[in-house]
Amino acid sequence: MTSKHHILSYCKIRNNTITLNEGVVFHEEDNSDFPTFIKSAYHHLETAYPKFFKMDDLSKLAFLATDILLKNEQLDEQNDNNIAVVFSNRASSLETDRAHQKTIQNSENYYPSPAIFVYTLPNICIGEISIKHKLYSENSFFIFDNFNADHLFDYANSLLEDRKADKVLCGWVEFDANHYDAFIYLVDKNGSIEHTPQTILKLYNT
């Protein structure tokens, strides 16, 4: 299957390592937990977005991967904000759901937290990204058993062909019980990497 669209760049966050395209931009040697790792990465990469620390872990994961990718593209926020966002994962917002459940399960110590509850939908991470980068186009968050390259390919192409977006930010952002996996890529009419399901799957698995 061929496509007239292309992948401009891609970012991965896995195993205490962040890569942009084929290069490592941050790596932590020790086996630190996710909160420690993502905080270190945030400071190292000079993200400078204080609200980051109020986010849940899924949002931090998606936000940082996207921020690295979009800053690398050096987009003009005034003219390059028609970017759709299409994310997916398997666990939805399960990790935050567990945290929220702990605040309400004991009737004698009932303390539901609005700060936690607001993140009990997985698409909230898209909202955080859209606010930071002033994105005003369509967005969707899908739940699949496994990474679904065919769906991401079809959906991104549909948005571009129907002119609902100039670019599409796609990917997989999974966080569950300290297991994390982010793979975000940007689709455009131009670029050096052909946008096909086979290529998407290869980049994800590499």
Contents of the next structure:
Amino acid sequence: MTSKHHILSYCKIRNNTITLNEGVVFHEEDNSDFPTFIKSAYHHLETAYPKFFKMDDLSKLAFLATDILLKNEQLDEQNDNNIAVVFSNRASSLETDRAHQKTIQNSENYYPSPAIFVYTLPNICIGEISIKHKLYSENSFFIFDNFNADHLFDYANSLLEDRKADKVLCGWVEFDANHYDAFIYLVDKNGSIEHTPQTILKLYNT
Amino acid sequence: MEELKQELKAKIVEQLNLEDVAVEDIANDDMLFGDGLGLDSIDALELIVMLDRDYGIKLTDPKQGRAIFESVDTMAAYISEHKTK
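Which structure goes with the form predicted together with its partner chain, now that we have seen the form predicted alone?
Following is the full complex, with the preceding chain placed first.
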């Protein structure tokens, strides 16, 4: 299958390692938990966005992967912000839903936390990204049993062909208990990697 | 009262996840919102929950919060006068 569009770049966060395209940009040797790992990565990569620490883990994961990718592209924030966002995962916001449940479990100690509750939807992470990068474009968050390259491919193509966006930020951001996995890629008219379901799947799996 | 103010500063830093702020960075009369610590509307709701949970104070009128949460000084004064636990 040929494609009119291309993948400009991609970022992965998994197994205490962050990669941008082929290169490792951050790695933590020890088996630190996710909060420790992502905090170290935030400081190492000089993210400088204090609101990061108010986010839930899913949003931290999606935000950092996207921030690394978009900073690397050095886009003009005023003119290159017609970027649609199409994310997906399996667990939705389940981890944060569990945290919220804990705050309302006991009727004798019923103090739901507003700061937790606001993250009990998976697409909130897209909001955090849109605020930081001033994106006002189309966005969607899909829930699948597994990574679905075909759907992401079709949806991104549709947005680009219908001129709903100039670029599409696509990917998979999963956070559930101790498991996390982010794979974010940017689709554009130009680029060196052909945008096909096979290529997307290959990049995700390698 | 000074002990309560230190307690409030620690709670603000910890519960509002102010990663780049240390307890000793907060002056008693620093503005908590706006140009001060820069807290937002969700932080304000968290502070309302904290008053209820930790001090037994229920704010029925959200407008009250504006004056109560102006600074650590104003929070401590209100809590000292109204706490039920």
